[in-house]
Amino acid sequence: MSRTAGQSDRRTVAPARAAALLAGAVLSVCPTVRLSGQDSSVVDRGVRVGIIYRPGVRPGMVLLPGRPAVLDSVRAIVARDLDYSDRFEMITLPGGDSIRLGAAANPTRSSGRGRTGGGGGEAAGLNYPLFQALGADFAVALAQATDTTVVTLHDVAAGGVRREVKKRLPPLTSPDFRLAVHRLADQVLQASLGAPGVAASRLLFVMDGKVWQIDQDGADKRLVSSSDRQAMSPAWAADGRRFAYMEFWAGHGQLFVQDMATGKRAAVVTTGAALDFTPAFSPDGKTLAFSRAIEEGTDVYTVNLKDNCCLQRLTVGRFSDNLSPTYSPDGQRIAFVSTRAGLPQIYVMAADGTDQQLFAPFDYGVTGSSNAPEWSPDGQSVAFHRDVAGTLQVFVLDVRTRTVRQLTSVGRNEDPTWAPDSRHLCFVSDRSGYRQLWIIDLETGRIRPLLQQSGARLPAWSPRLPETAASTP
């Protein structure tokens, strides 16, 4: 929440005094070059048009035109999701009658598997040789059969249908419509490459002292915090049904857990008497780790959410600050920030507070302060930001080798948060001239703005969201 030397207020080092912590939080407020998996200042849309392209290493994907018009919104969302997965080169078909999408004159590659029965008419007669010439490895057709949407994935190389998905979508005006379509896109990705997608995920962030949520494609921004008090440090539970956050007032920080479906919230026991902030759920959701700042310093604590009891102190500062916990996916370790070596750096300990040691290497007197750690969902990496020559940049720590690589290099970049695929990161950056949210794909270095609006900060990426948003007691 708080910042040292102008650093971001989420999962970052806090001064010993609560007043200084608040000042850092209220005043807290990202850039790019392509360097082999680093961010790029060029926002590459990853689109090929017709046959005018240079084949790349990613498989080609084309979303077939079609009707009825009621599917236009579905088609637009699915196309964007597949593009934003950064696993395909999206092929845009040329307009007009210059290209025939139907069967070739001698469709020798057409397969008997190709009949959808969904009314699309594409599968049995798709011109597979043509799409191969266009560089497509996969083609997706959308059709409407009464009240059911039919999604057909064509394997162009095999000349047949890889998978057909039938889904009854909520009405276009339903708040559940977009998430249902995002799940369709994830199913296409899973069927084509065997990789789980992140389209059906959302991000929380703080703006104007409130907690908001937004879909991973940058649409459907909604207010989710249910209080007029200053809100900070949102964090998702692993089930995607709850989130925790801190509310600040009169020098105190109270932690709350709120149900995403109902909006009901409950104060976390034993918090609120001091300045408690940067909550982090354990993977099983039974424990909440957090930072507590008092006049003597800042330390990491845990509380048992399941039984609403059992406050435990994991660190003892002794004139240093320890804060911003983040659990490993197996729940066995916690990475955190500590000032015990002077400037704040990334440390790690067992989940019970034992075996505390330096985690991310640094050069004493050369390396700047490091803050805002977040463990990746696959357990292999920890992202954080570090001061480099007076500005903040995002770094990634390899957990196994404990080597660190710099991910960003232009402008101010801070507060990274992992997508559920451990491949994409969202972070705050001022690369466009003001602080906004950006997403980077670590495999290709491609970046895109998530929210083109000033003042957003402290992003937290959800896990893959469950089918139903049932309340969790």
Contents of the next structure:
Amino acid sequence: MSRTAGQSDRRTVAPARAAALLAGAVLSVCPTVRLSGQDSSVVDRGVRVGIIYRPGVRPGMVLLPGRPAVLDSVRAIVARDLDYSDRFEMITLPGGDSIRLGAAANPTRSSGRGRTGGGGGEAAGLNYPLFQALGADFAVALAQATDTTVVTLHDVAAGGVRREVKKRLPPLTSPDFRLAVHRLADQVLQASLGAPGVAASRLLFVMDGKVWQIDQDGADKRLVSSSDRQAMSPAWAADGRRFAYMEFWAGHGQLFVQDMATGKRAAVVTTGAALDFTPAFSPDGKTLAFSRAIEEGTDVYTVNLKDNCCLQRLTVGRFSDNLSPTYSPDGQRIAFVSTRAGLPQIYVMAADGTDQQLFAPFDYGVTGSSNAPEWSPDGQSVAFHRDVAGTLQVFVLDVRTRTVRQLTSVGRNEDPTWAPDSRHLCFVSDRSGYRQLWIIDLETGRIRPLLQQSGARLPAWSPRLPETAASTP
Amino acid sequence: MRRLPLLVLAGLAAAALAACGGSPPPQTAPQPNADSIAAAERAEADRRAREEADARAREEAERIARQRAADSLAAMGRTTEAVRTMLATMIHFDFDKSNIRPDDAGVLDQKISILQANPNLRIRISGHCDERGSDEYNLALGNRRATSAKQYVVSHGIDAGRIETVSYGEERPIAQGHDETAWAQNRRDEFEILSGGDALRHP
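Having seen the form predicted on its own, please provide the structure of the form predicted in complex with its partner chain.
Now the complete complex, all chains and molecules, led by this one.
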């Protein structure tokens, strides 16, 4: 969420010269008070300053403008990644866009404090009080030294450089470029807040019967399906190097495991006549759990992926269906859907199929169908969707207390999938009038569309992607 | 030299016979008889006419036979087409349900008759759902819908091995709308011929 000065919820002090004086006074007396930046609409006259004090807000982050222009794409990607992490108040410098140079450097100079020269983007001599006045806790500068990109993270409150990252980025045209820049953004987040980011992650989803991948910031959509058959239910392996999915063949559903880097795929062993669907990797990547529909009904099975053997049946439904398995991150348990009580609801069992029990509580005869569970990477939650008054809504089950809370209420929302940070969810929603993928941050409630295209569904968010999984042919 | 006098004697005898023969004997070479020629020609013409008539009759018979065969093939084809149409009649389901509706039992009874009349016929039943349910759950629901139709047919004496089932969930809608009319059409079982459907007998 970007913060711009002069918005309606901020007290504006006038006349402007008095405000500027006051700003200086407040700064000198009480440096921890956050001040907003100049209103971009009047910055040229340099007369208006908004002041706001908001305790408990997220740390302010400003991405410094600067040269060279070759870093514009890097700066744009990093700025968006930091914004989409939902952990910062992104501060928009006067001029409207923090990635554009121009007006930003001038207030620095005109303030009469610590002239920096070089547009404020250089590592040395940042005007910390000014950026503190703008509400920034951190400032990130990008620079280019021959073939190396240098990212400098300034700790504004401490008045010094927190960390400097030097990285040789692949050329702009390389398929590895964006992922490498996403990793830089994650390093900035790690260095500033000590939290691992999700910038270097992707999502798989199904559109027009094909499997696609897309960066978490909504860019770089690519086809990964390797056949013309109708595909469903992509699922990542925990190492981020493989994914599994289902394809309709004549009269049955065939599971495949595909290598991300090479695009090569192998059929998972089946009896050849069953409808196998909703694959889910065990966290160690050795086992694939899935649903198998036969005339008797649908049940959860596992197969040994390494040896492509050893089919095991975990549930015996008889007159009910059991499907959509999802492993806990420790590999000990599997949450799944069962119709044993009538409508489908969320159950849990040990990974060997024993100790089956209800997981997400429901009121018999009242609560609607619950489906599509996915266990969060931190193990604390299971996201799923539930029929509420004839439409689907995303719910989150707290694993420890076994309580559920409804996350969405606008439109139809379904098939949630966790980001590797366990605080973002991607799901399908028709809230904009057509079905597309949206991402919500559970901490702030902030929501954004991942795609502007309709028809995307069944998203699967990757783990943090390893370096070597970067390239895709 | 004894043979020479015999030859001479024979020659003399022949001469003597010839000398006392008088008038030469009547010519025995056939004289043309107009009546018999005409008769023969008539006979020949009649024969040819008969043959031609026979050939025409045979051809006609063959043509008729061919026509009859063609007619019966066409009739058979018409029958096959009619039976196929009967077989392809879909059945429909209530939302999130897989039980056979009472009004669809007659449709399934017709399929049972067809399967009984055509013992080589094998079919596939595919279960489908509307778009309202969960995408993946609908695969299980479609499976239930296909299976319940199969169970109905098998419970009426049809060999289970002649019927395959498959589910396409909500992946293959036949009505593209987003209202109850479209949903009702999409909640269905489809029936297709796997083998033995070239010449179907009407039950």
